[in-house]
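Below, in C-alpha cells: the form predicted on its own, a single chain.
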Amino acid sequence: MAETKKLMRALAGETQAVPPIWMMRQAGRYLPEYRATRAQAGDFLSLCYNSDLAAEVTLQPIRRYGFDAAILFADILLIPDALGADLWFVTGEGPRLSTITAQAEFDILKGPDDIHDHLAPIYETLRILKGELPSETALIGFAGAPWTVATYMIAGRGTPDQGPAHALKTMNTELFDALMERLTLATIEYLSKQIDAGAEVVKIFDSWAGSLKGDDFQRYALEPARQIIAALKARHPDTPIIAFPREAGDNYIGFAKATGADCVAVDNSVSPEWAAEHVQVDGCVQGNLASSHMVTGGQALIDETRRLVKAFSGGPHIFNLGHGITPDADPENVQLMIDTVREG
C-alpha cells in the first residue's frame, strides 16, 4: 500500500525520524552501468523512447542503493518534441531544437491533446516501472515546468541567462503566452497520463524559475504551477505533486499554499535552516545537499548531510540534492550519503 512507502508519508506530511531519500538525475552517467545501457540504445532520445531500455536505467539506482523512489527516465524537452518541434542532442553541448520566436513557427505546433501518440513509449516505461520496483519503492513521473520549457524552445538550447527568452517576453507578449499556455495543457495532459500509467507522485522542475523577478515569476512560474496543479488534482486527487521552483529564494516562501504543491524541493542557494523556517512550516520539503558533494566526498559530505537532516527534523522531509547528481560524481560517495542519512 502507498501509506507503507516512506517518500509517500513524507509527502502526505508525516515527520520520520530517517527521512525518504532519492537523488535527481539518480540514473545517469556517473554510473557505469547507465552509460554501457546508453551505448546499446545509440543515443539519448533513442534511450527515452525505448521502454524497455528505459525502464532498465532507471531501476539500476534502485538496485545499486535501494533508494525510497525512482524517478522516470526521460527528459524535460519530451514534450516539445511531441508537440511537433525538432529536437536532437549534441554530444558534449546538450539539446537543440527548432525555434518558436514567430507566429509561423508556433502555428505548426500540435494541440496539446495530440501528444499522447508520441509519448506512448514514456507512459509504457512507467507501466513497465510499476511491475518491476520493489514494493516499498515509490514512482515519480516529472514534466518540466512551461517557463523552462519555453526557454530552449524560443533559443533552440540551453542559455546562460534565457535572455533570448527574456526578449521574447518582453517584445511579442502575445506570443510568449500563447507558448506558455499550450505548454501548460500540453504538461497536464502528460502528467496525467503518466500517473494513469502507475506514477504516485508527478514533479514539476521549473529549473530557470530564479531568473524571473518580481511580477514575472508571480505569472510565469508560481501561476503555470498553480494551474498544472489543480487540473492535476481535479483529474487525480490523491496523487501528490513536488514542484521545484529552482533558485527561486524568497519566492520560495509561500509557494506550496499558493499552488497547492504537496511539497516544494528547495535548491542549495538556500541554506536548509532558512528553508526550515521559511518553507518546512507549509509542509514537506525536498533536498538541498550541494551536488558538489558527491565529487569531493569525505568528512564534509558526512558533515553537511547531518547537518540538513537535523535542520529538517522538525517536519516532514524528503533527502535529496540540491541540484541534479553530476557525471563526475563517485558513486561510492553516494553511498556514503545514503548510509549517513540511515545511520543517523
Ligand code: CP3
The other form holds:
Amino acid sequence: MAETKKLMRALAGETQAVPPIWMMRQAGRYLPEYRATRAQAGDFLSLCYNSDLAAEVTLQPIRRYGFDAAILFADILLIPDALGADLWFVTGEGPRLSTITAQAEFDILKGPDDIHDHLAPIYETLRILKGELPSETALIGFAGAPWTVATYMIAGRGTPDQGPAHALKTMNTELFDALMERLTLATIEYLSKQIDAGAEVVKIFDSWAGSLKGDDFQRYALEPARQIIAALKARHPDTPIIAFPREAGDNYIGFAKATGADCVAVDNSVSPEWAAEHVQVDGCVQGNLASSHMVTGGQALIDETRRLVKAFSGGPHIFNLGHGITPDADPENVQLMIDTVREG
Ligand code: CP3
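Could you output the structure for the form predicted together with coproporphyrinogen III, given that the previous block was the form predicted on its own?
Now the full complex is given, and it begins with the chain already shown.
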C-alpha cells in the first residue's frame, strides 16, 4: 500500500504543498487537559511510567489539533533512571540526578541490555498508542543523544553551559568516553525496542550539541549519532530517523549525510532560508518556528509561519518549532499556526 501518512511521506523525501505538522512538547503544561492528567498521576515521572495516562496525554494534542504526528510521552532522562542513576524532578526547577564524576559511580550502572524491565511501561505506552491513534497520524519514539544525557548525569542537573560535562571530558577522558559508550549502546537497545513496540519514526534529541565545538562536535555529537543510526538501520531498515543536534550552526551542514539521518531538525538560531539552502539540499528538514510565537501570536506569528513554509517549499519539510513549546504559550496560538500552515 502506498504510504498515506503525511509525516512518513516527508521523511521519504516527498515535497508537499502543505507540510505535515507536529510540535515539540505538544503534550505539555500549556494545555489544561495535560495539567489535569498530570495532577491525577501525582507527578511528572509517575505520569511517564503510567502507560495508560502517558498514552492519554500523548493523544490530547492529537484530539485537540489533529497534528500529523504524535510523540511518545516520556523523557530523555528515563535512560539514566533505567541504568540505575537516581532521578527526581523538583517542581518549577527541573531534573535532579545522582552524579557521575568518578569511576566508582560509573561502575554501579547497569549494562545496556539490562534496561528493559525498567522501561517496560514505555514500550507499553507505544503499544496502546498504536491501537488508538487515527490512521493518518504517525507515531514518533525518541531518546536523548548520549552527549545531552551525559551532561545531566555528570552534573546531576541541568546547567547553563554544561560545564561539569566539559570538565570531565577534559580531566578524565577515559571515564567520560566509557559513559558515552554506555549511553550509545543503551540508546540503541531502547530505540530498537520502541520500534518493536510500534514507533514508526524515532528522533534523537541532542539539545546541548551546540556547546560542542571543533573536533568535539565530530567525536561526541556526530559520531554517536552515526553509530546509533547505523545500528538501528541494520535492525530496522524501514524506520526513518530524525536527528536534532540543536544549535549546531554550521555543523548542521552535511549532518544528515554523515550520520545517515533521514531528517535533520533545526532550531531557530538559523533562518529558514539558510536551512533550506544548506541543510534541505540533503533531504528532509524539520523546524523551525521560534516557540516564542506561541506566546505572542498575532500577525507576527502568521507572517513568520508563511515565511517559513515558503522558504522550505522547494523540498521535503516537516513544520515544527525550533524548540519545545513553553508552559506560558496560548493554546489558541497553536491553532492559528496550524490554520496558517494548512490554509496558507
Ligand atoms: O515532545 C514531547 O512532547 C515528548 C515528550 C518529551 C518531554 N521531554 C516531556 C517533558 C520530550 C521529547 C522531552 C525531551 C527532553 N527532556 C529534552 C530534550 C529536548 C529539549 O527540550 O531540549 C530534555 C533536555 C529533557 C529533560 C527535561 N525534562 C528537563 C530539563 C525538564 C524540566 C524543564 C521543563 O520544561 O519543565 C523536563 C521535564 C519535562 N519533560 C516536561 C515535559 C512535558 C515538563 C514536566 C512537567 O509536567 O512539569
